[in-house]
Amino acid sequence: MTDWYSNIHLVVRWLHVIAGITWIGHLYFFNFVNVPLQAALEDAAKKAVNPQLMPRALWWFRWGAMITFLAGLTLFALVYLYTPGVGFGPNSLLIGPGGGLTDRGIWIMLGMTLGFIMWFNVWMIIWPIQKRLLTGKVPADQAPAVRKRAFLVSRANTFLSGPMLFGMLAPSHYGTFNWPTALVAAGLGLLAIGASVRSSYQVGKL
């Protein structure tokens, strides 16, 4: 318990992971469960279900994203920008002997970039749109186009989540970076998400 760095590191990593599960879990819920459900519901059912469902789900969704983002930045600083006993500054996990990014550094920066795009989409596009829809501030004739924009951005986040998660896990579990591996990982992630999207519509027909 006297090793404060290790204890703080563990707590922040746990917070990052559990918040990420909450965020991505709700992202998958919206795309794999809710989208097909909404397409199948009649207007009367939507009016009964959505006022109870959407505010709760969107609250966990957006704050899961925010806590994941903030805990991730803190974790990045602890792992890559701090050396126990030395202090703050880029360490050898991030910067190699030649002054460039290490392979591990490239992986984590790739994952963080995709994660930042996804966080930005949640807080700057999806949530503002949903807030306007939930409060009735979108004119009826504009609502379909506005919903479609939120849907497309959410679907983009869903596809980005596969490569993003690989970038987050690769530094500790893979290490070496090369573009063929990155492209294969991105392709596999996109295929997995695409298959899940198609399956989500088929499940409703069973």
Ligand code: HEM
Given for the second form:
Amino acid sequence: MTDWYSNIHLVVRWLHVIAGITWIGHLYFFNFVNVPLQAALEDAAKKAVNPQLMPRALWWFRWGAMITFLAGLTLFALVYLYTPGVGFGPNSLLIGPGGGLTDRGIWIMLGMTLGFIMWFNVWMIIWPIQKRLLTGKVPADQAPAVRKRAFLVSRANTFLSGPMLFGMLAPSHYGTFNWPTALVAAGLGLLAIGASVRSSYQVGKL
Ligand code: HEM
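Mind pulling up the form predicted in complex with the ligand next to the form predicted on its own we just looked at?
Below is the entire complex, every chain and molecule, led by the chain shown above.
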């Protein structure tokens, strides 16, 4: 209880994961529920539902992404760039005896790279497009192409989420690194998401 480092570490880790659930939960809602739903709705229903639904869902989605990212960076600093009783600086969890990255360090770098690409896609591509669509700033003739761009980037994020999560979990629950394992993990992640995307078009037709 008096160990401040462990308490702060746990709270930051908790914040990171709960924000991650909020972000990726909404990403899966958009991709597995909303895409097939929009295809099934008539225009009048879309006009009634979307102005109420989209701003709310997009708010939780983008702020979930921001808090996940900021808490993730803080967690990185606490775990890999700080040693209790010593101070700040890369520690032995990140840098091995030979001066290179440790296996744990490689896993988290892979996970964070994918997480960063996903965060970038949300804040620099998906949200700016959705904001322009919601505020009627996209001319009607350009709307389908603009919508398609947001859809493709969102779909890419959905696929990246599978391998990304292996990169988040492996550092403290797996440890050792080799490329065949990383490729199998990435393949399993992609397969699971691919199966979910496929099923999302079947649900509702049953
Ligand atoms: C956006 C960029 C992200 C960064 C910079 C980041 C950073 C980190 C760091 C540094 C760790 C600690 C790893 C360790 O214990 O060695 C971690 C763990 C974790 N992250 Fe992320 N992360 C990001 C995105 C995400 C996302 C989108 C999720 C989705 C849910 C997520 C879920 C997790 C989980 C579940 C853990 C493991 C917690 C545990 O085992 O105790 N992260 N992340």
